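Shown next as C-alpha cells: one chain only, the form predicted on its own.
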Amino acid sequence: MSENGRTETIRSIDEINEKIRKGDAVVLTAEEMIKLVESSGVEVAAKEVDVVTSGTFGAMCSSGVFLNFGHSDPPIKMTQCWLNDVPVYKGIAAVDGYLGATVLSETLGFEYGGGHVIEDLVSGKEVELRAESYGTDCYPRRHIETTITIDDLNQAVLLNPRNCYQRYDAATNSTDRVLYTYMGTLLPNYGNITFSGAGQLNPLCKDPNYETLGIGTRIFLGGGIGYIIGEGTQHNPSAGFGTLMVKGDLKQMSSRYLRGSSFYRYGVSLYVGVGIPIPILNEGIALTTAAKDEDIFVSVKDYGVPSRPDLRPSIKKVSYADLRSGKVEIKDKDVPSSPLSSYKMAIEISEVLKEWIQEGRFLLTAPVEKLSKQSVVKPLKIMKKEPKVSEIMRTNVITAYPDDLVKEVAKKLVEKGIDHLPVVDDARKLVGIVTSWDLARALAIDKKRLEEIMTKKVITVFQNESIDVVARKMARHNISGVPVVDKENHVIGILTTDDISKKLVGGRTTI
C-alpha cells in the first residue's frame, strides 16, 4: 500500500470514544496486536482494532511529587523541610514543596529516599514531617514536627519531568573493576549487560511518529489516571529517544505501580508504571503498534569510559529480542543480559488499561498539541577549561624491568627523587609498578628482583581523561600515583597527586 494509503483516516478519536461508551470498542494489548498483524496482516488489523494498549514499568529517576501540607496554627513559612529525614525542595510557597524521587535520606543514605517516601504515602503509611523557618511577622513559627498521611495533604500531584524513554541503551563494563551505576551493578571485563525498557510494549515505540501523543493525552499513571503535559526533558526524537512529561493525582494511585528502589552504591529512584492507549486512526499507526522486540534496536554502551552518555563507546547494536534472550555475544563470549525494568508488570499495565477501556471507565483524549519531532539534546557547556591528564602528566618517565635488582632500582629512586616506578617489558608495555615503600620493605626482607615485589594489577589512566575523574580514581584506590598508558598499554607518562597539587593549587615537585 502507498504511504498516502497508510495515513488515510479510518476512524476518529470521537468515534472510538462513542464505541467505548456503547461497549463496542475493539481493544487489544500491544502483544495481542503483534499476533493479529502476524496472522491476518496490517490491513485487516487496522480495520478491526480501535485501540492498542501499551505499558512500561521501570526506574524513572526524573520523577517527583508536589505537596501542599496546609497551614499550622500559628503558621510557618517552611524554608527547610524533611519527610522521613528526606529533604523536600522548598524554593516555593510557604507550605508547598516538591519531593524528588532521587533525594537521599540524611540518616539512611542509599537505603531510603524520595521514591520510598512516595511509595509510603501512596500506601497510606504515616510519614514524619519536620520543617524549619527563620520566622516572619505573618509566619511566626520557626519549627514544626508532626506526622502526616496522604489523606492529610491538600494536594499531592505526581509530576514527572522525564518518564517513559522510547528506547534506552544497554550497559556493560570493559574495566577490571565493578562499577555501580544507574544501570545497576556492572561486572568487570564484560561480565554482564543490563538494559531497561519494555521494548515491544513501550508506549513511544508503539507510536514513534507521535501521531496520537501530546499535551492532554490521557494515560495510565501509577495505577491512576494521568496526562501527558508535554515532551520530557532530554526529549530527542531524531535519535529515537523520545520522552514524556506526565502528571496525575497521587491520591488516586497505587503502590503496586509506584515503588521506591535502591541501586547499590549509586542511589535511589522510583519505579513508575505508565500505560498509554494508542488509537488506531490509520493503517500507519496499526503498523507501528505491531513493532516487535526484533525491530527495536539499542546500543550496548561501555560504562567503563567516564564520558557523558552520547560519547561512551558503543560495543555493538542489539535488539530487545537479543537482550531478552538472556545473553549477548561480545568479543566471542556469551555475556549474560538482564533487565532492570519489569516486562511482566508492563504486560499487566497494558491489560489493566485494556480492561478500563472495555468497561467504559477510560475515554481517549486527542492532544491539544502533539509532541515535538524537532527537539535536540545539547550537552552542558563548560566555560572554564578543565585540565586533562595530558596537560599535567610527566612524560620523562623512568621505568624498570621485572628482572632488575631491587638494590639498583632503590638507588635510582633516591638519585632521581621519585616515588613511583612503572615496570615494563621489552616492548615498553606496562607489567607492574613499584613504589619507594615497596622497595624499602623489599630491602628489609632481602628480596632480590622487582618481579618478586611489584604490583601486577596496576591502576592506569589515559591522557584524555579529566583530572577530576583521575583524582577520584586515585582516592578510591588509596594511591598517590598512576601510570599513563595508550590503548596498547605502553607507558607514555606518569601522574601523581603532587603533580595535580602543583598544577592546580601549588605543591612540591616530585613524581
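Numbering follows the first chain given and starts at 1. So that the term is clear: the rigid core is the largest set of C-alpha atoms that superpose within 1.5 Å between two forms. Note that this is a predicted model, so its numbers are computed, not measured. First, how it differs from the form predicted together with the partner chain.
The chain divides into two rigid parts for the movement between these two forms; Ile357 belongs to the part that also contains Tyr165. C-alpha superpositions between these two forms give a turn of 20 degrees for the smaller rigid part relative to the larger.
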Second form
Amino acid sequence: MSENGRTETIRSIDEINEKIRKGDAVVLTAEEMIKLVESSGVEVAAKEVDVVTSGTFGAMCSSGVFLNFGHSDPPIKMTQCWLNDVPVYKGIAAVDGYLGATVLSETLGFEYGGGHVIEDLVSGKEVELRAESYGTDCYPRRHIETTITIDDLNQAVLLNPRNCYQRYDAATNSTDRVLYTYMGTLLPNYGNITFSGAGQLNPLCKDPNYETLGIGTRIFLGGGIGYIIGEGTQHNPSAGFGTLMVKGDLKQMSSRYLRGSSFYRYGVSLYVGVGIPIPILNEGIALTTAAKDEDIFVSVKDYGVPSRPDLRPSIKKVSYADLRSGKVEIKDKDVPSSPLSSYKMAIEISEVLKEWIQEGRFLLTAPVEKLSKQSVVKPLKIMKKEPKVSEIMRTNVITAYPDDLVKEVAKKLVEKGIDHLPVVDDARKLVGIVTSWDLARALAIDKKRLEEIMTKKVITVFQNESIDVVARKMARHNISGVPVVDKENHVIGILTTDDISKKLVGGRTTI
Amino acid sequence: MIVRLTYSPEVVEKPVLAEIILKTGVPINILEAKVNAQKGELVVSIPAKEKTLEQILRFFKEAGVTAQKFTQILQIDFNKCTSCGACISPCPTRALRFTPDWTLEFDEEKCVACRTCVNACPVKAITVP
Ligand code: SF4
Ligand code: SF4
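Form predicted together with the partner chain structure, per the form predicted on its own context:
Below is the whole assembly, all chains and molecules, this chain first.
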C-alpha cells in the first residue's frame, strides 16, 4: 500500500536500535499512533515516531510446547507420556515431547487440557508426569511416575505453528438451537455475534505488506521474548488472513499472558499474548500502523451451516469498529456482538512492549527473510467421497395417511418389518411420523386413528446433506429414523441408523 | 433485582404474586418455584428500581411473604477474568458489558441468573455461589 514517495527510507533498524540504547527512541502504541496521525498527519508522525507497538490476546489453538524431561536412571525411552493426564506427543526422541494446547485430559475431558498444563507449568505449579515404554537394551525402564515443575525441565520451548491471525471472520447462528463452537456460545436465530482479533492493535494489520515482519523478528510472546520463525500454517496473505509461526522460551514467560481455556462443549485451547514492534522505516509503514478498526473488514459467517469455514455462508461484511460497537444489524434486527479475545489485554501488551523498548531492554531485529505475500490456502483433498443422504436412503418409502386406522397400520409395519412410518397428506407432503413403539402404545390405550398419535413436529433431512451431519442430528434428537424430504416437504425417502451402519460397514466403522 | 420469596403455610394458597403484579403493573418473572401445601419458595426477578421496588417488597411483607434479596447471584473472579467479552453477547439481558476502557462490568440488577455466561466463559471466571 506504500504510495509514491511513501517508500523512501526515513530510518534504518540499526539507527532505531542506536536510539533505543541511548534511551532516545520515540515509541508509541498503535492506539497512540492512530491519534497522532489523526491530529498531525502521517508525514509528521513518520518523522517523529521510531517504533509502533502492537498487541493481541486471544485463543490460539495452534500452540504448544516442546519439552525435554531429562534422563532418569535407569533411563526410559518414553513411548507414551502424560502431564496431569493430558497426552504428550512422543514421536520424537526418548525424553523429548510436544504438548499441544488442544489435547484433552483423559480424566477431565473438556475441563482441562494442554493449554491448562502450559499455564500450570508457567505458573510454577507441580505437574504429574507419567510415562510408559516397551523397554530396550539401552533404555530398560518401562514405567515412570513423578512430579515436575518447569524448573526441572531442561528445555520448555513454546512453539506455535499458527498464531496471531491478521483478522478472523465473525460468527453467528441461523438455526433454532444454541451452538457451542470454538467461536463461543452462539444463540439461536441470529441471537448474537462473536468475533476474534485485536483489529487496530493486531500486529499483522499494522504491517499488512509484511515490510518489517519475517523470520527472526523479535517479539513479545507470552510475557517473554520470542521470535517469528516463519509464516504460520494456513497463512493466506492474498486474502488478508496472514498468520505467524512463533517460538520463545517458556521459562521466561508469564501465566498472565498464557491462559488455558475451555470452550464449552467444544474443547480446550490456549490464550496467547503476542506483541510486535513495527519500526517506522518509511511513511507507508507509518500509514499502515495507523489503520483503524473502521478500515479492517471481516465477514459474519453462519455457523449454523456445518461446512468448511470458507464455505459457510457469509451473512454480512462488517468492520472491527462495527463489531466492537456491541451491535450489528442483521435482517433489520440489532444483534449483540462481543469479542472472544481481550482488547484490554491487547492494549496492555502493546504498553508493556513499549516500556521494554523505552527502557532499552528490547532491541529490534530485521527479518532474515520476509513473510510470503503470495501463498494461498488449499482445502483438504478428500479422495474418498463423503457419503450423502441420497446414496444411503431408501426410496421405496411406505407411508400412511392421518386418518388410517392404527390397527391396520400396525399390521403393515409388522409385515414389512419397519419401524418408522412417515404420515403424509394427499399431496404426499409430510404431516407426521409414527414409530412401531407409538403404535404399540396406541393399541394399548385404544386410539383409533393415526392423527391422534402421530408426532407432528418431525425432524427431517435433505438428500444432499452429509451422513456425518445427519448422524449427529439423529443422535442429538435421540431418534433412529428420519424422513428425507424435498424443499416442498414431499417425502422422497427414509433413512435409519440401521441403514447408515449397514451401508458403511467395511468402508468406515464409526460415524 | 432477584428476590427469593418464602410463603408461610397460611398464605401459600393465596395469589399474592398475581395481585401484586396487577396492583403495580410490574411484570415480575418467576425463575424458580418450589411450592407444596406446607410451604412455597419462589425465586423471582423484579424489573423495577428504587420506589417501585420498595413498594413491591412492602406489599410482599404485608401479605405475609418474606422477600430476601439475592445479594450475590454470580461471582466473577476478576483475577481470572481477562475481559475477553465471550460472556457478553450470549447474556440475554445485557447484564454484562464493557466499561469504556474495555473491562468487563456486571450489572446485577439486570441479571436473571440464567447461567449462560457461566458456560460461555473460557477461563471459568464466573461461578454461581
Ligand atoms: S446469569 Fe444469565 S442473565 Fe445473569 S449475567 Fe449471566 S447470562 Fe446474563
Ligand atoms: S468470558 Fe470470562 S474472562 Fe471473558 S470477560 Fe466474561 S468473565 Fe471475563
